[in-house]
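A single chain, nothing else alongside it, follows as structure tokens in the form predicted on its own.
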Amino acid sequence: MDMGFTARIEELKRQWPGNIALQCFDGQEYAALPQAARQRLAKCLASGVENPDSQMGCYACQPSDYDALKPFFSRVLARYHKVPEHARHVNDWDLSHIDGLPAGGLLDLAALGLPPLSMRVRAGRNLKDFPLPGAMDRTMRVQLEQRMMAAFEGLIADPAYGGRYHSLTPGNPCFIDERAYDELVAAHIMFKNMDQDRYLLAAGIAADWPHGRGCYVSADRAFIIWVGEEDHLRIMCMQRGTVLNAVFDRLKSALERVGALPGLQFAVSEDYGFVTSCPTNLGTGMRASVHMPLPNLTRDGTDAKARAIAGPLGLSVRGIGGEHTPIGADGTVDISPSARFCITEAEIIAALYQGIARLKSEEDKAAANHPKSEEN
């Protein structure tokens, strides 16, 4: 069986050079592992073997996988994140350590001449005492949801949060019907049906849908926690405004608040930071983004010019509905720093601010080259 697995990987490696996990697989190293470790690594590779067109091609299945299977994952992390194989991650939210920011560290987009924008910052977290979603069965998923519901009672009773929990699990006292679910999805509050994602299905992450899935929403609908998606928790803050610090600081305090709730302990690797199912999110688990209108840079109907500017700055440009979605009719795009690992939380939000400043400057230049009078 192991010989056949190794042979299949080697064949796929030749056919799919862009699949990082396959390219980082070492057959001799695999053969030298104990049987249990071989099975463990094969489980992590399942999605990339079934879907060799994957870029990453693997998911961790246990909180300890990154450390227990370090030779493999160190190569994966180095190749994707473009860091040395021995790189260690450090978490730090302190903006005072960052050069080139406005005096006092206030990241106010209004000072750049921008109107209020949709701002969102999120972080993936997993609980230490559960398998990661790819290795959970239905009973575990429901148990995790129940653990979180008990914890959410503390948030709901807190005037700073309030709100309610919405469950997708049949029979749950907080169960919502399909109509309510669709409304939350349309409002970009709840995550979409995972049963339609072939990568998550092959990884085991989407199994047992919709059991154990749900979403806590604060009273002001600006603080959200997804339960049972790609990670146990996706914790996010959103706001329309101009001061990036507002969502950044609220997320920091919210993570501290959630992490202090009874029965919750986040999974952390001493070398790699906060543990996430996908190696792309490891370290900070954090994504910070804004929806920014760039009507002149997207005048041709594409985000090609915006990508050309943003890419060298370490920023990703996406459609307003996320990856593989179109830009807004007014040229609005989603801007976010690409890095998660071997970068601090403070560096992520600073990179977003500095990238927005550069894009605003280039947008103004493009506008000057296309005065409105030429369009009339």
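Between two forms, the rigid core is defined as the largest C-alpha subset superposing within 1.5 Å. From a predicted model like this one, the values you see are computed outputs, not experimental measurements. Positions refer to the first chain, counted from 1. Compared with the form predicted in complex with arginine (ARG):
Relative to the superposed rigid core, the position of the CA of Q23 differs between the two forms by less than 2 Å. Superposed on the core, the two forms barely differ at C58: its CA moves less than 2 Å between the two forms. With the core held fixed between the two forms, K365 has its Cα displaced by at least 2 Å.
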Contents of the next structure:
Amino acid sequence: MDMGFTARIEELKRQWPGNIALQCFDGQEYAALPQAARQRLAKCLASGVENPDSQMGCYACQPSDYDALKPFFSRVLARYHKVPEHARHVNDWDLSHIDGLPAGGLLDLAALGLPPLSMRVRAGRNLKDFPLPGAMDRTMRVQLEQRMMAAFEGLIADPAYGGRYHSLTPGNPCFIDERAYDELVAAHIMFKNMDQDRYLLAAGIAADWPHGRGCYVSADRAFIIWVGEEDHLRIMCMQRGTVLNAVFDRLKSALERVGALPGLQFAVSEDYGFVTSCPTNLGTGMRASVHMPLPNLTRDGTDAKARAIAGPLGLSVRGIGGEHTPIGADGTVDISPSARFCITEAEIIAALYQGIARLKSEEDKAAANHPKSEEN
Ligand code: ADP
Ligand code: ARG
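Target state, the form predicted in complex with arginine (ARG); input state, the form predicted on its own:
So here's everything in the complex, that chain up top.
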């Protein structure tokens, strides 16, 4: 057995108390595992060992990893998501199960005094018959893309979807050049170059970039499916407006449609819900966000104040280009509920609405403390 590996983790564990995967590693438990399981666990830990500043510090590499390595992952999930170790996830999109929402469950930001904002809801999904992206080789990545392209034909032929697929794979008939790719990234439609993400690189998830990577975009550009990013698929609805239900309801029906396409069976764990590469996304795989201008809370040019208010409300603050990007020059930030696991889809979209309401009132208070006339 590789004693060097355990010794290295124990050493890093002492130095990096914020790395959840390292903190949840149990050397004795690891030593008692069969060799294949030890290798499997070590692979999941690779990103957090190479990047000990990680907050989560691990990624699943096989759809069955969460169940097969349950003692480790249940501790990781409990610690990150602040749930009991035996917690079981339940999926539910029904807003009528949530108390305290406006009549009919209409989540209209206009009722909060807000103008139309860019709204987006995405769900991470993986196919059950491929390894997760951290354990795929180039051939498998391209096979997965081919499988998806065949499935997209059904969507493209349907007037309710239409649109086209854009591929980054050299030689693919749907290949787009760098300029077209950059335009899609700037339009928030396509994902960023994964080769720049040291966490994804160390996990093996960014390997073989840009082979097997691409995105389907519907005719109205409001329904998008990423292929080959951190999860096999990130399926999303995105549009400017005030009614959050528009993106939520459309995503629900689109997920049902995509899940029924031939050859696409999503990986699901009986206890943990939808399987995702990162344990932060497990369960719903859902991130529901708006791009919200907070010029007064960000008047120092940083998101520090917005984060201080949003964090305790269970909201994450990201930059305008997504995770690990800066806030917009006009103080616009990306706001989303942080929770994905042991929360229902309906609770996530409701939490977004309620969180926006709270942030709006904090922003209004900050504006009142800094009347415009004081600026001159
Ligand atoms: P993910 O949301 O899949 O975790 P990122 O945070 O990196 O990944 O965001 C991916 C892309 O989606 C980025 O271009 C980001 O700006 C964009 N995005 C996220 N939320 C919104 C939104 N509400 N409106 C417009 N674009 C958004
Ligand atoms: N692996 C990184 C960490 O552990 C990022 C985790 C959350 N982000 C994500 N894209 N899954 O800190």
